[in-house]
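Below sits a lone chain in structure tokens, taken as the form predicted on its own.
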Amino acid sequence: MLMVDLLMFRNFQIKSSLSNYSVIFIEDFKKNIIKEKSDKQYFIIDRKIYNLNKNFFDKNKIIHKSIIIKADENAKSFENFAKYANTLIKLKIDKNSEINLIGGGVTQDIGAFLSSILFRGIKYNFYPTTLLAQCDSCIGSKTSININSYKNLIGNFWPPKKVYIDFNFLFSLDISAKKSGIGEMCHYFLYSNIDLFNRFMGDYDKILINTQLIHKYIYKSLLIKKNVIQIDEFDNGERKKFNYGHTFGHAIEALTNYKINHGQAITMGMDFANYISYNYKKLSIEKYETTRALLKKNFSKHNLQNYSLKKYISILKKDKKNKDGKLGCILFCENEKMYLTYQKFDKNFIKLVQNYFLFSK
């Protein structure tokens, strides 16, 4: 087990109009669970995490009050939620219970949404186990599930009681999971501080080998997000800029049937947005090429040329951020600021998308 100098990472509180909550850095999630254990504690656990820690969960009888899920997009389907709720009710959960979520973003979405609707809202704690969850989704209060082919269309805002971050979880991640988290962090650093982005991507190869090097960047990423969500909790203004890369990236995920992981799709989505911005003369060729060279380190090897442009446009047209039939997207401009625009699906735009597909080797 890694001995982390947790004094480097101060615990902090997120101010929320719904309920303030704490982010706490811990050395060992198992010791923390035992310390907090009570008859009112229930668990939703990613199957991978359960299998890696089976003896602990079984020995301490946590398994008897748990739902074990295969954490993929199918698990987030609207149809599955009645099953999850029924299971918890059979386990005798009640209004005064707490649910502990142990897993990544999918586990968080499932557990947070369930917590928000059971008994009109019960408390939950989150132990994020992926880089993506530790650097991003663990704060912000968003819950979301899928319906049919529409990703994250149903959801609300429901903050946790506590978020416990144990960096030791990162040791079990494969390269793909690390790259997914890196992609999400990139968009925070480009939003906040391009010098930080440059340093981060300069450390890219070292980070993939030595996970300890990413701890300070996780902390910086969370603080960037914290500052914004405390002034725009419900996505009415400034927080919308965190959709940078996501409009085009979510569509890339869906287009490839999630063969490209979330963070790498977002990385490609950021470059896609920058390409649009460059063609609209909002971004110089120098700035575009310099940023692309760094983002490209985290691209997926999947080639967009192998996928249907028509299907991609169709997916973009279903994006939940669209307004009056126009594509809502965040673009990056020359002064390193981001702005929201609504783009018509006209011939010029479709031609740009087509060109990017051809260009994106």
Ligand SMILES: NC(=O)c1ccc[n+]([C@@H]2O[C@H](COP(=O)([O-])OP(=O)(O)OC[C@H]3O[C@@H](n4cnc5c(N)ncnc54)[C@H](O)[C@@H]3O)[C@@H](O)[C@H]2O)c1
Contents of the next structure:
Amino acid sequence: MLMVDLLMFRNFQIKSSLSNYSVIFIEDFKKNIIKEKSDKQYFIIDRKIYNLNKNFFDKNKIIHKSIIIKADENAKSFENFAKYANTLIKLKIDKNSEINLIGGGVTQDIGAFLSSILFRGIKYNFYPTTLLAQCDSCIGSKTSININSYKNLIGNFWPPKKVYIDFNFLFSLDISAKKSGIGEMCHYFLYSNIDLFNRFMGDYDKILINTQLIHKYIYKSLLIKKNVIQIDEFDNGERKKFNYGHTFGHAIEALTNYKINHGQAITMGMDFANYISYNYKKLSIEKYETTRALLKKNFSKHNLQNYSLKKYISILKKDKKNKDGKLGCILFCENEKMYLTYQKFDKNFIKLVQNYFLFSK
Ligand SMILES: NC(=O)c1ccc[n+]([C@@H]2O[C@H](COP(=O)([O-])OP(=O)(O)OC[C@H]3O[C@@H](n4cnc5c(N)ncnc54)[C@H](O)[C@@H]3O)[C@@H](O)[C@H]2O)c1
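Next up, the form predicted together with the ligand in place of the form predicted on its own?
All chains and molecules follow, beginning with the one already shown.
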């Protein structure tokens, strides 16, 4: 186990009109669970985390009050929800219970949404175990599940009671999960400070092999997000800018049937948005190309040329941010600011998407 100097990372509180909550850096999630253990605690655990710590969960009888989830997008499907709710009800969960979520963004989305609807809302704590969940999704209170092929279409805002961050979870992540988290961090750093983005991407190769280097970036990423969600909790203004890369990225995830992970799809989505900006003369060729060269380090090997442009456009047409038949997307412009624009699906735009498909590798 890594002895992290936790003094470098101050616990902090997120102010929320629904309920304030704390982000707490811990040395060992097991000790924490034992410390908090009581009859009212229930668990939703990522299957990989359960398998890696089976002895602990079984020996302490936590398994008897748990749902174990194979974390993939299918687990977030609308159809699976009745099953999760039924299991918890059979385990005698009640209004005063608390659910502890231990996993990545999938476990969080499922558990937070379930917590928000069971008994019209119960408390939950979150132990994020992926890089993406530690640097991004663990704060902000969003819950989302999928319906048919529509990603994150159903959901609400439901804050946790506490978020416990144990960096030791990052050791067992595979390279794809690391790249996924890096993708989300890229969009926070580009939003906040291009020098920070440049430094971060300069450290890219080292970060992939040494997860310790990433702790300070996780912390920075959370502080950037904290500032914005406290100003715009419900995504009505400034927070919408965090959708940078997500419109085009979510559609890449859906198009490839989630073969490309979330964060890498978002990295490609940022480059896609920059390509549109450059073509609309909002971004110089120099800035577009230097940013692309850095983002490309985190691209997936998939080639969009192998996928259907028609299907991609039809996915974009169903994006939840669209208004009056126009595509709602965040673009990055020359002065390093981001802005929301509504883009018509006209011939020009479709040609740009087609061109991007042709040269994206
Ligand atoms: N609610 C939000 O604010 C929010 C924000 C961003 C993304 N999301 C959602 O999060 C999901 C992606 O989440 P994610 O990237 O955290 O991954 P994930 O939950 O999909 O997990 C990815 C893989 O990593 C495994 N895993 C988890 N922790 C591990 C560990 N410590 N060691 C080894 N393997 C581990 C999982 O079993 C899974 O196979 C997407 O569905 C996305 O829509 C939600």
